[in-house]
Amino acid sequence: MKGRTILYTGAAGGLGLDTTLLLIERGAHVIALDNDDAKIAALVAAAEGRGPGRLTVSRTDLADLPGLRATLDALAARHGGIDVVINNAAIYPSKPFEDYTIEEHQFVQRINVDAGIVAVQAVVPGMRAKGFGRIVNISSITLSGGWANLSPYVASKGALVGLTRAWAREFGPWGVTVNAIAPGAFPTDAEKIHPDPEGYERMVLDAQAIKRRGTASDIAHAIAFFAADEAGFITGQTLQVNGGWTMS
């Protein structure tokens, strides 16, 4: 990771701060998009010191494409360009599916997809010019079905994955891999839009072959793997990481 400038939509996230804070201990320079103020107070009281690399915060509201492709072109141009991006920023209302209109429909895909797809449009040109880069966009397990109510975000994680696979294709022969990781269940805020926390982990831990809840560790080393030099014969994959529930 050292020398490599990293692009991290949803940053100081629940999954998001650890794999920030390895990417930093491994030499990257860390840009992190966040628009949660705590978070981000706690993600830099987090980075202090960490080195190698080094953290930069752009408070950006990823809903606003225009303003997002903006600050994003400000930032290539301001630090040479970016090297890997990670679009991991998502919301996850959750209700039945005739009660969701048509524009929260349209909301959760402006944030889950369509800002990645800006910063990807922004990104490309620079990578495509070094011959390297590496794209990894956060899927979710949800996409493999028995998830009520997620509508939305469920079609919007299957949007990455498809456009995981194209940008494979397109980018590949300019050096850039493109690959997704679907997570599992993990102990995150995005748990408490179920009603009943200890029957749902019950069934998390009934559902998995290895009977531990996942850290954000656990994604963040696969977030550096798929970002490492590495990993450059890996293309258009997605990676599982939920500890056995699904297998494929």
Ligand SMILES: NC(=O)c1ccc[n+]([C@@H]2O[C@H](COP(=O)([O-])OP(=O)(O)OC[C@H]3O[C@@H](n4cnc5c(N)ncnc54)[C@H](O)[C@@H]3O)[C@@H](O)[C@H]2O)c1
Given for the second form:
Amino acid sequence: MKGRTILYTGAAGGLGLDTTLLLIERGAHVIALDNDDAKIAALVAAAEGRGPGRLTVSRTDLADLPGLRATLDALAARHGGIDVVINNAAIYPSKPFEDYTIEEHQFVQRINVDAGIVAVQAVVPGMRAKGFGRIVNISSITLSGGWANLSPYVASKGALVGLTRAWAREFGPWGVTVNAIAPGAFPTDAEKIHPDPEGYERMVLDAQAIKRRGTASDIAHAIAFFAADEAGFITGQTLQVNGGWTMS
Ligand SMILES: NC(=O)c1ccc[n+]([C@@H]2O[C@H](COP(=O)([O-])OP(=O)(O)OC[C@H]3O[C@@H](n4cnc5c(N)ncnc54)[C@H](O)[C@@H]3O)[C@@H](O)[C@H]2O)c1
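Okay, that one was the form predicted on its own. Can I see the form predicted together with the ligand too?
Okay, now the whole complex, with that chain kicking things off.
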């Protein structure tokens, strides 16, 4: 990853922090976009001493799509283009389908999908010019079914898989690969939406073939794999990282 510049949305989150550290350790420069000050402070502290100058943090609210585009144009110009985009930031409200307003549904799509579209539109001309790019979209096991009350979130994760395939076809001739990762159940903030943590953990371990909880490191290594130069013949795929919960 030496010399590669990586744009990572939601990089300060539960799965993002460890992944950022791994990418930095492998020589990349990570531009972390997030809007949670406490999580950003924890990321900056964790990255200290791991590679001077290899982490740039941009406190950005992805909900402001024109603002995001302006920020990305400035960052790409300052850093000589972006080689890798990781569309990872997400929100995950949970309630029955009938209780969502259309505005609430649309807001989830804005953060989880539209911000990724804006990110890719901002960086793909540079990737095309270089003849190299890696895009990694973070989907979810929830797209495989099995969860109620998450309809805007599940719809957003399906949209990301659709975009993964559409972009893979369109950008492939330019040396740009596009893949998705569908995490299973990982004990981060995303899991706090479940009302019975112990029962949920039992359910997860029963469902998985691997009888331990997933860790952020499991996701980090999958992302690093798709982001690497060596993964250039793999595109349009969705990798399930879920301890063998679902198999395809
Ligand atoms: N943890 C799991 O079990 C799990 C399972 C399946 C999929 N995923 C997916 O993995 C990805 C990472 O999830 P996580 O577990 O690290 O969750 P997380 O909530 O810890 O991380 C998400 C990050 O996105 C950031 N973010 C949210 N809204 C934002 C906005 N408007 N502007 C800027 N940043 C914003 C948050 O501040 C946070 O740091 C997400 O796409 C999630 O859907 C997670």
